[in-house]
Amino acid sequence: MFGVTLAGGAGRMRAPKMTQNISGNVVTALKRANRVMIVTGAGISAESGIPTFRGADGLWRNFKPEELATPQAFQRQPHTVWEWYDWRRGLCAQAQPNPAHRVVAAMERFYHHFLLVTQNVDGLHARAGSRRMVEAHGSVWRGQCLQCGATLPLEVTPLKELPPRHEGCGGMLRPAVVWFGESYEPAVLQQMFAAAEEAQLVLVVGTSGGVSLPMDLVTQARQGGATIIEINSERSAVSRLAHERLEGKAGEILPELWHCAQLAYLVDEVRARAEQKGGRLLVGIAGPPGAGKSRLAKALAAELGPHVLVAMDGFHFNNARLEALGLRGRKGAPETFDRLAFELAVRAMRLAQEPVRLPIYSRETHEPVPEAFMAGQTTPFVIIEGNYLLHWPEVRDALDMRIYLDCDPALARKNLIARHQRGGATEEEAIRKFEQNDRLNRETIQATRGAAELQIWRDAAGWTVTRSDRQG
């Protein structure tokens, strides 16, 4: 691993582009748990290009890390030790959080009782958005004064002076990390083991288990009844304690796993609401342009079975089409299309005596595409999506379930500009179209987001549900 550690002892869900089998037991554990601990090691950061602590790339100027990461080494040659740490800080500064780091941060937002314990000192988890975490072995981005004991941030790299000094008292700083032969802070130990004792689920990601901490935490959690899931590219000391193992890169496995678990959670929510509504459900998905409403709707529909999916942005009607559908034509604001498609969905589910074919129109060419969906009296779910579905009270009241999908603005911008370009716009035209519509759309849509019963956030980690339940 890259972080400095103490010496010590020892059913399948569907998701796009799956690289391996993910059992239903793993997905069920993730969607049902509410008290979760994640333990990460060097493997998760190695995928960001940071050399592992004990790997072949761990040597520096013919020094073994064990020769430098000790109080004795620092006492003998503080300048050399700081040279090594400053070199490592440079590697960390160049590295970027990978998809696994981002999924861990998303999990923190989903679970009410959550703790990340990382053995890494590189700061990548914090940069990915993790906040409820313990950096068990400290951080290369902090220093501790040997004279007054203060812990100070060291954000500049490379450092201007080696060894660095505390401007306040003039004392020499040491890296604020746990070295070989040193002990963890009692309060930190208490926090980690209390979380392990209460955990329902523990994910162990990219750690060899070659030091005592991860093994002790996993043992504590398992004795308390927690499910242990290991994600690693090879077997480790933790493997014998794991209930489930997923072998491979965390940056590939965790996004797939999170997609499966979140989709399964959403499907359960929809089915539970359908039971309350007599088995038939009209689901509406609203949110800002570029959030991926169609993608979410299609993913839900694929899991729910017989369905009709109305792709809002894909409906472009002319008067002839409207008359053929028995709908009145409206001209004007873009949200007209959402309302028309809503009327069509209601008509399909509530009024059809026989299954009816609903055409889907391409948002790029405004022409029908081969895909079509069937709806009739026996159709259990109709899923519709559109920017303005929650804008009108009469539409909100007619929906049986209201979902709001929000999105990281940078990701939405990228998606919308790409969409305009696929429709034939130049890059400059696409950017101009986005900038003209984005502010008004977002303000109008988010004004009604409170009307949704279920809110979802989409970013680089995928979809993450905002849970309102407060179960223990």
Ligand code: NAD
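Residue numbers count along the first chain shown, from 1. We call the rigid core whatever largest set of C-alpha positions still superposes within 1.5 Å between the two forms. Since the structure is predicted, the reported quantities are computational estimates derived from the model, not experimental observations. Compared with the form predicted in complex with the named molecule:
Core-superposed comparison between these two forms: the Cα of residue 446 travels 2 Å or more.
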Given for the second form:
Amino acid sequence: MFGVTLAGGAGRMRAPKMTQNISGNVVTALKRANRVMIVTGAGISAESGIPTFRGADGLWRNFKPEELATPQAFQRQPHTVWEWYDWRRGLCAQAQPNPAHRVVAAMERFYHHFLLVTQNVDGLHARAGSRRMVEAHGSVWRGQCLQCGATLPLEVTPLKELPPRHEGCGGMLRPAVVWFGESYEPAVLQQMFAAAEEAQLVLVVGTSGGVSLPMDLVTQARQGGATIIEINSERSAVSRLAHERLEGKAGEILPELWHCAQLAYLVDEVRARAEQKGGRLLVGIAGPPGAGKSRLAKALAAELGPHVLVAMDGFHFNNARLEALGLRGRKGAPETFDRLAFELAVRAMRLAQEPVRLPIYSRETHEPVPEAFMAGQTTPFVIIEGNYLLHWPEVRDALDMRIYLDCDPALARKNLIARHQRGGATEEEAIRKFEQNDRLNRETIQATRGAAELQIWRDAAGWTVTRSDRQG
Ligand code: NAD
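Instead of the form predicted alone shown above, give the structure for the form predicted in complex with the named molecule, please.
What follows is the entire complex, opening with the chain shown before.
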């Protein structure tokens, strides 16, 4: 079953829920930047259920910071301080990274020069996959030995003994966090301020600026010419330094922002290649089943303009029209399947050169390709989406641009099972169908992966392009 649909037609793209208009300036800043720094505070973890310090349910409401988060307090009452930390460790262990943490991790894959500076000690950024990161205030998941100075992982919660001890030397451990009145490590300071000085773009997410570090970093970056974008549910001390403010929840705004910026980047790449090719482009999208190739095709088409033809796997043919094409609609018979796909792809390609009648109906609208469109308008973009349609080497060779959409395997599996279930399959049948990853799929994947001009990774954070401009 294959079909052709027109861009923008029945496309039901499930983009992130739009909460506010992201300005063109913000999208352009994200799309263009190469050197990026992200500064996060307690607000980014609020939607994971970890209280902030200064909000209405803030952690400090029942405790005075100077009673618990100072070296003096620890000297006076190490047991109480550790009790408080172990309670917080329990909260952090139960919490899951939220979409904002995931987008921050995705950004690290996109930007070549990147540093995340977090003031958080909860470990959620690392659990979301962030690696190029400075935990400026340390982590509740590490302890430092007061006797020998070693820093050790402390992964079990609740702790067996309070205060915990270093097995090696028997010394008492303290939480490996930076307390009020303590200084940052010089090497860490140097790394953070060097990144701020170089940054073209700084995103400041969920911090009140009540501690001087974010203010100092943002001031430094601003002096160096960086664009500052603040994401916070309220105004903060950082707001007056920001060029753009996005007010709302980080877990909603960041996915939306990333979706817009990545789509804009992709469209630029496709347009640039079309320009090289004299204004017309035949694009193919391959990738594992369940990666969302058709969703990507529709989203791209909607951005590229009205005269885009999308040939998709998985759309119904009208049988009478198939006969007219000289093709049999015997579903499932492999030789028919192959021939069908080939014919369709060839016709789509021809359409890119000279408009020809393509009597294919969209599954969703059951409407023929509009006459006006067929009557001779040029077709600057044809997008062929799907491993079946791209299976033939001659089709792949004819493409002007190949896109490989890779996907987190767990997400692909979930998507496919849901799709089969929507089609009436039981969960068991859906899993069996998913596991029958057939030969055509595998072969197209193998042939396209690595050879594609554009590679995209999709996970819970959405699409992230693997950039080819490695320098900058
Ligand atoms: P803060 O409590 O001073 O400020 C939190 C900020 O986040 C506020 O400006 C608030 O408006 C904003 N905010 C709240 N919910 C938000 C959401 N859903 N989306 C976007 N913004 C939201 O936090 P801070 O500036 O990080 O304070 C600094 C100190 O707090 C740091 O030293 C840090 O170690 C410590 N802290 C860390 C954690 C943690 O690790 N999760 C939790 C509490 C405090």
